[in-house]
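Only one chain is given next, in structure tokens, and it is the form predicted on its own.
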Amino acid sequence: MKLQLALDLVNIPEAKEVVKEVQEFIDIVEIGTPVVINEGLRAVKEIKEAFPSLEVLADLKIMDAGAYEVMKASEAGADIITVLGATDDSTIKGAVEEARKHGKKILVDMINVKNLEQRAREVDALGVDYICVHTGYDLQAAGENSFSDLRAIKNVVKRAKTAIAGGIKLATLPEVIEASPDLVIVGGGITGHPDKRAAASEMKQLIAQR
């Protein structure tokens, strides 16, 4: 089991300094969609040269377009990059077999997906490597999270891993655990801790421990 930290509200040397306390207990680090949106892939590009033993992952939440976004992605340095679930198939294959030319990998997420188990089984048939069930910010607000999503999919997904996202906090990551999710993907929960490191570090260990 991996953990991923999400980083959304932040720029360039902000982000640096985050993943700079707590790079020793994460896996993975994201770079979000605000933070492509704000400042574009040049962010994933300098936090994969700045932190070359951590794997990067740039949420563009492709929803068209698949294999053209993935090479820019690559180009940049990503190791894992995002599509929507809700998005074609066409899409999705065309993003899976530019991943395989450069590498890198497929994180397939669910947010939004209405019939979840279908679609997840659909989704799993294409190839990717992750299918994420992610409860959104919005979503978050009216105190909704994916632990349920998450047990759906891993009844139904044969090949791909699964992983979790929305929400995540140290008070509910045993309950996460639990369910057994191949990756974790935690924002707030750390970036929001008045200690980021401890948090990261408590997180770890309870992984760890599964």
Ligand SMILES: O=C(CO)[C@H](O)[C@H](O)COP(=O)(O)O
Given for the second form:
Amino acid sequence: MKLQLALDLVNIPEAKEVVKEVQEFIDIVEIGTPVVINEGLRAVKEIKEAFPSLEVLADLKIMDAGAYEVMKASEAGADIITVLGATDDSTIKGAVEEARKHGKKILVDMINVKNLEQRAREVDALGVDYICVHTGYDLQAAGENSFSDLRAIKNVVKRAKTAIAGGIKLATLPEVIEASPDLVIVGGGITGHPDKRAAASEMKQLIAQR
Ligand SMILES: O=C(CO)[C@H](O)[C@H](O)COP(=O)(O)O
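Previous: the form predicted on its own; requested now: the form predicted in complex with the named molecule:
Now the complete complex, all chains and molecules, led by this one.
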């Protein structure tokens, strides 16, 4: 089980500071969608150059032009690129084919997918690397989480790895770990903690005990 740090509310220098603090406890660093909007793919490039031993995920949440956007993120140094599960199969197929050309991986974000199990089966058959259940910020604010969604996709996904994101904190991590995802994605649970290093370290220990 891997731990991914999601960076959403920082600029590039701040991102580097946070990663420096917690790098020994994380496997993947995510350049979040707001960071890409503010800083562009330069953020991916700079973080990959600064931390070459970490995998870097570009959270582009691709909805169209899958091949082109994966090509651009790959050129910037991303190891994993996100595509939305709600989009058309042709976009996901294009993204997967392009990722293969560059030796990169595709994570499909199932945010706001209604027919979750059926779509997870379909997306799995398209050859993606990760399928991720995700409660976004707006639904987190309404008290929702993706814990039962994770259990649901674990029952139907046969070849992709599974991942979960959305509001995971130290207190809720044990419940997440219980459902055995391959990847746990944590943003505010680390970046919003008064001691980021301690939070990341404790999360890594909880995951390692599994
Ligand atoms: O993709 C995202 C928002 O759309 C976030 O990166 C993801 O939800 C993880 O952050 P947090 O743990 O703070 O919810």
